[in-house]
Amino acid sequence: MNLFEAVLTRRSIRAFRDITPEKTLIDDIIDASRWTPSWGNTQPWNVTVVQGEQLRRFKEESTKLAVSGAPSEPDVSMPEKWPPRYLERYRDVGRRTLSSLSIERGDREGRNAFYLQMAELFGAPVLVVVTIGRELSLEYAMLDAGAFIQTLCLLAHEKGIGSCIMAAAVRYPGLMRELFNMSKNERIVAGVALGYRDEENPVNTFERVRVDKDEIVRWVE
């Protein structure tokens, strides 16, 4: 698989197969995603990967949080208002995904369903979670953590490991301090959910859209 072929191919991953990577091979990824551009090559970023019981655990206490109701936390605020087009992009993503799962507009059970699945991060076996320092400009850190989250993806899916960038699964930061032993000094910026893949699920399968460049792109000549 040569670079484009990665960019082009790769998606979001959201039903994983019940097979644990070998800790090597992703150790391998992350240790070559330190390859990343970063502004005046600060390299802000720093990973907490986590498997086995500690995210069995994390899992579970998410899923009852979000069952509770609790409200969302996250270091690092979740837009509250999209513009129109770009509000239309995010609702078109949802559409296809739920179509793809044969949820209906009206069936508010299998949405919350599936929602609950995010919470379980669709049964990935690994989670890595990316933070920057809370010292940090946060507007470069989070543009260089989103290089690296990039670079992450695209070799993990060269290694035929799936993955999905995931905000919800940073919603609850005290949680993850907890489980996790991590630093109230470090800012929580998002997890990534890695894994192999279930070929045979729709989900993971249904047309991605992107906008035509020529709706992005202006040559000045």
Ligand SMILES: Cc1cc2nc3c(=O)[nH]c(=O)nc-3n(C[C@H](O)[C@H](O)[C@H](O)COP(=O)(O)O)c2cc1C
Second form
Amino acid sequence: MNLFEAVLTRRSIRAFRDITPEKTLIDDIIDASRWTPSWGNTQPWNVTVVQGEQLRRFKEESTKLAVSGAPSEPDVSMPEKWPPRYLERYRDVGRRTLSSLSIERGDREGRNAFYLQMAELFGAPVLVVVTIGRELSLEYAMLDAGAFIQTLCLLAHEKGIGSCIMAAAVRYPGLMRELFNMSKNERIVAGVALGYRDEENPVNTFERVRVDKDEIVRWVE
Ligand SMILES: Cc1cc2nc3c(=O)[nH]c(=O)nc-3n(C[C@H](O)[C@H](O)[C@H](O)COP(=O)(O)O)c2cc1C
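Having displayed the form predicted alone, please output the structure of the form predicted in complex with this ligand.
Every component of the complex follows; first up is the chain already shown.
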């Protein structure tokens, strides 16, 4: 797979098979991700890789929190409002995701079931939790962490491992710190669910969209 192909065919996987990839495979992907560029080569990212029993417990406990309606308290605050055109894009991917699963507008039960699936990390057998030191400038460390995550997802894709970057995975950082023994000095920024994609599930094949190039590019010469 060349890089163009990898970039164009990677997509968020929202249904995983119940097979845990070899530890060495995940390790190799993370090892190569270290070559992501960062501000002044500061490499502000740290990762905690969770699988097996601890991941099972995490899914169980976060599902309980989601069901109880516990307020989400992420270390990096999530946007509550979006300007209209971004809101439209956000809603559009939500509609595409749900309707691929035949969950139509107004189907509250279907929606709730999907959100519980999300708390279960869509069945992913591995979760990579990405953190940055609290003492760092949030903006640039986030930029670096984002680049790291993209590298990770592309390399995983090349190795046949599906991924989903998940803000939803880090809604309850207190739970993560408790279960995974993570330091309070690290800000938990995102989770990346990893595993083999369920080829049969339509949530992994619906048509994705991007805005036209002309909408985002301006050449000056
Ligand atoms: C920072 C970030 C957080 C995300 N959080 C979630 C999430 O919590 N749940 C989810 O299903 N997808 C999540 N996504 C995936 C996006 O919805 C997805 O990348 C976007 O719709 C584009 O689709 P694609 O990745 O399939 O190309 C997240 C993506 C990013 C970059």
